[in-house]
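Here you get one chain, nothing else, as structure tokens; it is the form predicted alone.
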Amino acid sequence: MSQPLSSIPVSQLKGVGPSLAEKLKGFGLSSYEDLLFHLPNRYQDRTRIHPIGSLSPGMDVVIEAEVVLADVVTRRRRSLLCKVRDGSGFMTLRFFHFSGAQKSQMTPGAKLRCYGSVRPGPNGLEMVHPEYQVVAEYKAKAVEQHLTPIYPLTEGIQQPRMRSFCEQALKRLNPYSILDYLPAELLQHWGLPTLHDSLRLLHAPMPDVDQTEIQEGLHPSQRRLAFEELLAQHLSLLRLRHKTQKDQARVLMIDRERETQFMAQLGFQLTGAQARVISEIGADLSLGHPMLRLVQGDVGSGKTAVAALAMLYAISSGQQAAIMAPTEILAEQHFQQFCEWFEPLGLKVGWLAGKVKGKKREKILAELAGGEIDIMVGTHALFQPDVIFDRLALVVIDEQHRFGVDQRMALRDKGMVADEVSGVRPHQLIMTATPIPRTLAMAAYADLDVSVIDELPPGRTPVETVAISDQRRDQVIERLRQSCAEGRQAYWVCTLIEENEEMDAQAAQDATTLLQSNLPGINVALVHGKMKAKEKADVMAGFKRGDIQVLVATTVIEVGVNVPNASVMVIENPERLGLAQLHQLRGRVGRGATESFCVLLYHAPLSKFGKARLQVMRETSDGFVIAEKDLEIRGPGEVMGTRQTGLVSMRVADLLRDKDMLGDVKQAADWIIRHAPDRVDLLIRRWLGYGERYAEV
């Protein structure tokens, strides 16, 4: 019986001293088994030499040659020229950085072996600092029998060490002493290969598979790898929803007489999409078990009614309910609002932010821990331990992407301190205005139930999105100037490429001091990341009443702002933000019954992909289709502000590329969890080690 790969550690590699080994245990390397899942991003073929005849601009290959000529040039900048030949034509090698040893090599007459890049030169084809061998030297070794794998590497350790390492691996490797997690009757069932063969070809493809195929990810030996890494994940996440419904939470239920109430004070009438979600979430709250669930709904769908609404319930329990927002502009603003809603039912609404200081701060603090504060609302303050809840049953979570899972899990634990006696948990109630395409949500939030709000509430008017280029910039102010003129109120946005607080301050101050010159009368305020929470608060307040006509920010007013009197929104630079973001930006006008702009105030020559977004955002106003455009441009991490989850660190998958395997993982898992319940710890742990709690959202 063959040594199992996953008890060998990378220190019995040959060339591997202490501390290299520790360098590759860093980088995720700690046995022969890890090395074989370390897997190549990319692969060269140079498993056959090309005639120059035959190339063109682009190809990869390998070549044979005979040096005609060698010079040293000094142009533009000084560079090691050699031209070469083989029977069918001749080509140029480029070196920019040469020693004289180099230079001594090629000799007319030499024999060289190049692999390169070709591209056109001034006098033909050529390579640029192609690796090369010369050929005598080489003894007229055979060219390689398989392709050439190319690794993702860490500092300090070199392609050919790295492929040394894998090499040594692959050697030890048989079907006895790496075990398929994989029972043989899914293999059967989905036509998969196994997991020694799928390992053996990916590191070593022979020159006829399909190279198309497998450099993009789609030959089956990739598929069945990433189908196992996919069906890891989504089995940790059951898991965890798993153990969740173990857990006990207390039964809330709604008061009906304060729930007739609430709505009176809301002063409009719910959506059907809203009463059904409200529905769903009262449903979760009477089971005994903590409530998992996500809300997603589009800019303006009424999801904070949905919040104040699941609020209820836990209030009309005798509890208490928080809501985190990732800004104090936004937990300022639920703060206003939950006030206006709560107050006038005799409910107690604490605030807590950073500005919150002193005897203020201990005052709140003290009522919250004495049960006086009813329903809490904060930024990531709530999160410091000496904030400390009396009964808290509810928590809600505002804009979910913009926290790390540490802080989600802390303010849960909050509930738990809260309730230690009686072993408690609270419900959870997730909510962001950035949809997440249905791919995302089935591989991330299996744990998690999904409600979704899609419908938007009446006397909304759609934006019309234009993208206009920044030359004509004075046609776009004189436009912001007519619609102040009607007593309407604009945004104008500035970004930056640079995540600089600083420099997006100061081109903010920039476009203030040009729009105060260029519109007489009318008030133009500012307000940035860098400024005081008591300024934003008063410049936010300013616009809210109408007193200011034209507000420029940074980023900083993305989420939560609600002046429905605001019709214009301009946006410098939109090509360097996300289309969640450019979305998000352009919810915050539209609000009310005026006809509303977007102005994508572009800087050419746009990319690509800036193209792409900006195009996106004239055709459609509709979050979900948006999302999955966003995941097709920019990819999960990006669109789901999700580097904590584990999602974007996937070894295998590509959850674009393989959303079509997503059905038959889900059918797999229950399969396994049903027939094979042993492999489950196992495929967890080969895949996602002991990380398994980051998934928890």
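Between two forms, the rigid core is defined as the largest C-alpha subset superposing within 1.5 Å. What you see is a predicted model; the values in this text were computed from it and never measured. Residue numbers count along the first chain shown, from 1. Compared with the form predicted in complex with adenosine-5'-diphosphate:
- The rigid-core alignment places the CA of D622 less than 2 Å apart between the two forms.
- Superposed on the core, the two forms differ at M206: its CA moves 2 Å or more between the two forms.
- If you fit the rigid core between the two forms, you'll see the Cα of E155 move by 2 angstroms or more.
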Given for the second form:
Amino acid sequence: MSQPLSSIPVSQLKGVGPSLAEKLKGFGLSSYEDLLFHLPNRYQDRTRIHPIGSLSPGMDVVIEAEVVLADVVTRRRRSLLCKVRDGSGFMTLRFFHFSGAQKSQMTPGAKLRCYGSVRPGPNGLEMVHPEYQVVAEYKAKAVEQHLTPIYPLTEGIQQPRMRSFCEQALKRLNPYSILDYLPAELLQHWGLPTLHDSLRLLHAPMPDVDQTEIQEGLHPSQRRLAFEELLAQHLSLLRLRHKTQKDQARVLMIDRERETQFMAQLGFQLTGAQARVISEIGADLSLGHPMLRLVQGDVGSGKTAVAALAMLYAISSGQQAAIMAPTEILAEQHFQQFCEWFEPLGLKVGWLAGKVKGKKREKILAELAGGEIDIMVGTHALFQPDVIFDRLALVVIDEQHRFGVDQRMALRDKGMVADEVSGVRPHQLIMTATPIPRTLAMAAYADLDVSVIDELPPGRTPVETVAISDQRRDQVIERLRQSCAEGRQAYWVCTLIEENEEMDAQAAQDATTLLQSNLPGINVALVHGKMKAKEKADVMAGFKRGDIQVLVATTVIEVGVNVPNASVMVIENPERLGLAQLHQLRGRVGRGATESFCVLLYHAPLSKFGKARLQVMRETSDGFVIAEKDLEIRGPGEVMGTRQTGLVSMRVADLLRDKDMLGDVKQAADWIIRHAPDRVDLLIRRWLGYGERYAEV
Ligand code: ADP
Ligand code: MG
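Can you switch from the form predicted alone and show the form predicted in complex with adenosine-5'-diphosphate instead?
Next comes the full complex, and the chain you just saw is listed first.
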């Protein structure tokens, strides 16, 4: 039997002492097995010598040629130029840094073997700083037998060393030293190569491999590993979900009389989509196991009303409900909204943020623990250890994409201790306005049930979006003046300059001053993240009442703010923001019946991606389309909402590239759970490690 490679530490590698072993460990490479899962991100082909006559710019190749002449030239930049030829043509080698010894090696007639990129030069093709060696005419060194892997590196470990480590590990690879956890039936069904073959091929591909395929990560061996990794991720999420489903939660039923009362004062009819989502929620709540449901609904689709109705289930059943919002402004707004909706029903709404301190805090905490408060609204301050509920049965998390995974997990923990005595856990409703592309939603949220509000309330007019260079700022301000004269209200958003709130606040302050001096008689006010909660609330209230016509803001208003009369949105430097964020911001307008405008006040010149994003914004207002485009333009690592899922830190898989496999992965996961349950743990551990994020929850 071979020793499993997972149990051979990297310290056993030739050329690795304790300090290097530590360094490798820090890079996630502790064992021989880890090295074998450390795959090259590209390859060089040094297996063939190319005739110069067959080269074209852009090729990375080995040539073997004879020096015709070498000379140091000083035109523009001092460099060593070496003209070489083989039987098929001439080319130039160009060196900017070189030693005297190097120059003297290049005597006419010397034979060189070079590896480098071919590019056009002033006198035909050339290679700049090729790797080269002088070869003796009749005993030329053999070329490489397989493609040369180029590995991801960490500081202090150079490519040749990493290559040697992986080679050493590869020598120990056999079907017994690393077990294939994918059952043979499954491999056969999906036409996947074995783990052993895949690893061997990827560390040392033979020259006849499809090189385009392997460079793009589409080789069957790469696909197999990506498949296994996605499968492990999926199984881990399913396991979490399974654990949750075994837990107990209160059965919640709505009181029809209360519901009627509530609907009567809501002032609008639910859209079909809202009604459908509420009935899905209602079904979950009646089951006695904790609901874990994600509601995706575009900006303005009416998620708040859905949350309120879900809460009514909890309250009707004599329980408490809580809603957590990512910003104070939003929490404050929910508080007002819920007071308006619930107080007439004789219910008590409480409010808590980090800034509520002292006597006020004590009082609210006492009311909460004493059970006087039915509905609790707040920021993440709600989930501090001293906040104790009397009978919490439902937690709503609004705009979850603004919370990291850690916070989401902390909430689950909080949920666990909500009722220590009985072990009963609260239901959870998670709401997000950042649509995750459908292709990814399944992968990102396999641990949740998903509902989609795919309909906007009636009477909305689409927002007309224009992109204007900031050189025409004066014209935009003039149009803003006219709009205000027509009774409109506007947002003027200053985007993040850098990760520095101080400077952001300053930029917003400058914009406010500029607008105030250019818009006499118009009330311009400022809101930003550094302001005191009370100041922020006052400004927001003034804007809501219509006393303030132009609200200058940093991106703090991005999520959730609802002022239906605001119909103009100016976004400065929109090129700095991602599509999801732009979509969120634009969603602040177009909420009333009046025609709305969004001005993207960009700073030229735009990058290719910047241009593409603004173009998408002008073309569509559908959040799902935007999310898909976002994914195309930026790749999944950057798409809002997926960043926090943990799926982006994958080793082999790439959600964008491999999304076509997600459906198969799901089926394979079901199959494994049914037919090879012993593999579940092994797979999760191999790919997610013992530090599996969800293991403890
Ligand atoms: P979001 O989904 O972005 O959180 P909100 O819940 O803030 O959206 O709702 C946006 C606006 O639409 C609010 O003014 C809300 O009162 C209104 N609204 C919600 N549902 C309906 C509906 N069915 N008919 C008309 N207006 C609605
Ligand atoms: Mg909202």
